[in-house]
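This document opens with one chain alone, in structure tokens, the form predicted alone.
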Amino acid sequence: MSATAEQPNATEARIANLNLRSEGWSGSARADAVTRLRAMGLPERRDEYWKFTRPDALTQADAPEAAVFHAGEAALFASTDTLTIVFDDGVFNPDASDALAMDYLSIERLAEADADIHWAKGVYGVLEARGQTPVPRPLAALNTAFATDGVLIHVTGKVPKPISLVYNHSDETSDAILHHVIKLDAGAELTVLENGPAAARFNKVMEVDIADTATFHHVRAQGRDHERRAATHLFARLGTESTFKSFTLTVNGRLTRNECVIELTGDDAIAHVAGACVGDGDFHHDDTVFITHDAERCESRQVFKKVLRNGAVGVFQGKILVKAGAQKTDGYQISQSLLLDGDSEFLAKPELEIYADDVVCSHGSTSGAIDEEALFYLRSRGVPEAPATDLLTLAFLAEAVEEIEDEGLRDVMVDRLEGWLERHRG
């Protein structure tokens, strides 16, 4: 049987270990999204957004293979005042969590979210849809037809704290799927934070509806867990004047791509997104990023360094369309890689699409090296080979990471790095 007749039962096979909930107000959006994946199929390595990573360990129908969640580091921001949401294996744990309530905040659980007219319909499933185009995402369809919890965040001002989502493992073959939805009304601004190892196989979904002069910051690292397997996508509308940005911190998993598409719809909006990865052995790290200018001058970043050793895999997919009319667009990306040894490799495709003339774009994507002559200079001044390698390459990293806006949590990423080094040597 050829691969085209076997995609249909493979996405069958999927979709028939999986519950589909149709009543409530998300129940056309899933119905809708369970049409959609049927038509696009799960992802192939022959996709073409696929070429570069292997998605069998993310469609499989049967249970993940299992993953043992090697416990010993401290949990990330338990020293910064946060709202604190836990999820243990994708399930929602009451105990561990704060109240869900805050100044200038609605939060509800998607789970308990049942009422037939919810603010969340107009957004659920709905930058995802719009995030399909050009580009088929099969495994965020998938996601909002089935994903069976997460949080639902309504923000009308400054919320003072960040909202902590923390992502528990215990069971070696769980299988979450989480869908988190937020809206910010014009003015507001919060602050995201999100870890921990999630599950054996973990598919996210964040989307996020940003109004007129609202600001959203995200701040994510993965990490932990030396055997996780994940998909995750973040959608983002911006309107005029709007303010996105977004940073993820990678240091340990076998499979994790994590995807961006963001759409800038209004003139004077900005999203950065920007990420760090270190990885060590079996590790294969993807990020797929589609930013979408189709306003006036409006701002996008994409900045994304990656260290790799002994055979770890990096993949950077990064675009930037301009479409007419996006006047004065001013549009970044950079991905780059050190390499540590002979074996590990770095797979990138920046591209560039602009249908605009008064335009400012540029990308770049460079794989090199330690520097052996600052390396040199280290060494002669009494610093030991290791250390001396770790302070160069956290400051290859240090131009994603300072994309990090708000200081205190800027360190904390510095100091899981600098640990998962020092850990790391030899």
Given for the second form:
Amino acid sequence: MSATAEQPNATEARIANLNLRSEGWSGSARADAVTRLRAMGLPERRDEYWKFTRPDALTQADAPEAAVFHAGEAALFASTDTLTIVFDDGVFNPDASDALAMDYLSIERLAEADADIHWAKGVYGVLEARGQTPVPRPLAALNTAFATDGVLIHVTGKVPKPISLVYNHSDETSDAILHHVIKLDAGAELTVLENGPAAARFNKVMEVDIADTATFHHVRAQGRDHERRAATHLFARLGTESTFKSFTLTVNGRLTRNECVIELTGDDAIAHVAGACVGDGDFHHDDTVFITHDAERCESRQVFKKVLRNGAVGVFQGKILVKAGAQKTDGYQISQSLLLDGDSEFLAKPELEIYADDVVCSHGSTSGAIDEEALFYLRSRGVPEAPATDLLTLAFLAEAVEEIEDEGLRDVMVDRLEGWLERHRG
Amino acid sequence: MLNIKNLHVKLEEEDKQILKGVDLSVEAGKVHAIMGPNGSGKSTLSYVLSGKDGYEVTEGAAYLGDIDLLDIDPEERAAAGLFLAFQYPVEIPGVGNMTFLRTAVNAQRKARGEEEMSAAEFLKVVRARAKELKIDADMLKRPVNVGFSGGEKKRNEILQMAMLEPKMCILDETDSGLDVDAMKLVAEGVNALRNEGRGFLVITHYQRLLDHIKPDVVHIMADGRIVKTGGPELALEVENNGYADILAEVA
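Now show the form predicted together with its partner chain, given that the preceding structure was the form predicted alone.
Everything in the complex follows now, all chains and molecules, and the chain you saw is the first one.
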């Protein structure tokens, strides 16, 4: 985000045709976000935070084309009882969606919430703005300014079934910007599921404000379209004794940058973020995580596993920042890749920054190939090489998948992975 | 059952000849033991037969029935009925023991054109077999061999053997790392599998395993060859006098 002659132009070119809404409660947040964005400028390749991932396709004025792909798979989470909300290329589909009502929560669409006073004003763009320091995240500011839709969910109690956000992709040039706001009151519980490729290019922000003793679970699958590109940001703020657990499965997609920015602001809070990704060929997947411990006795855990082949590239940038006074912090971070051939690449940048003296923080990062001894053992028992490799690949991903607390949802993810592996042998 | 003829094997990576003409035939229903000092090539023989990488057969042949073992992949050898109980069973984190067993059983059935075992049927059989080997439910649930004691790993090998029902079983130093009780348990497991249709090749340093798994034929291997063959009394001779006398005698 260094000041160069053409860089402000790139930002202006990107937002020239976007509509900045000024009316209603979100108007001032959107105006502030544009100001933030212009000050930062869109990311460029020379930016340290984008050293491993080329931002061009995410920042250029028009979305690069992305062919629609039909995997012939059953809809994900179809067997789970959910309140389903469907977006087609970023546009709400009322016919495919359930009524936006359920016990213990209020739910509205961002596009329709036009009143001047709204609860979401305290969160919309607020967590995003907090997440801009110390590292700027211009694509998230762009999202706050120009999001066309999304859901605003206020949770007041223990919600009996998950909310499932489904993102269909059917237009080869669609460019979707969605922004969700979720606010959990003290003691509330909610599970949010997301799945689908969403659009040719997708910019999504989810802000989650978790009050004391509340619990938020998030399970996401990013869709199988080979050519889609996505930049997503998940901002979460956690109160005392609250819990946040997020898991993301990514299979294919030409470019994915998932940023997760978590602030532990209340004592004894727990934040787990995990990801399993499998990439084959022209595939670039970037997990960028920033967790700030700003309270005592909090636990954070990052578990990221990537399986890469045929030139696929995986990136992990994970940081744990322990502020002064955040004593008894327990921070754990592991990022691992399984490289199924010599063409693939894994780039990892684990970071710890600690200003408290009584903390336990560990991080590790590894890159390896299939264990030949284990492969021979399986083959000697009659399991042919391809399924034996699949079994070992699933075993490698298991540590991340096991981060999903709900057994049913975990099985759904394992099934999807098994199907993918079987179709992508050799 | 198993016919090995003039087998010569060298290491793939270096110019080192390990087997220098092994001739051996194990008949169905018989238990053959191979004894020999360290470095005589016993474990290499078991690896070459089961298809491990890193070895090059320079001469000779190995047949299981009329199947040319050296011509097919490890999984095909297994489906043909060959089983190697490993000296050092491999730990596989993340793969449940039960999943591993069922995958193996059904992969072999599929390869032979047989119907796969249903989950319920499999569970019933595996529980019964596990009980005989004093393998508890917890061991079945845990990842393959991860955190298993030496004895548990070897019992787990015998459980796999019992589930896969091979025609020809090779036991590579199954007694290593076992205390007397564990060895008895493993030997009972093996003895329970002895029948007219199945051959065994038991590789061991010591005679004591052969107290529990009584062999029909004992071979002494040294420097890449079978140098002497006899009855069970040959194992006792080794126990009493060591290998030196025998090796001096055949030299």
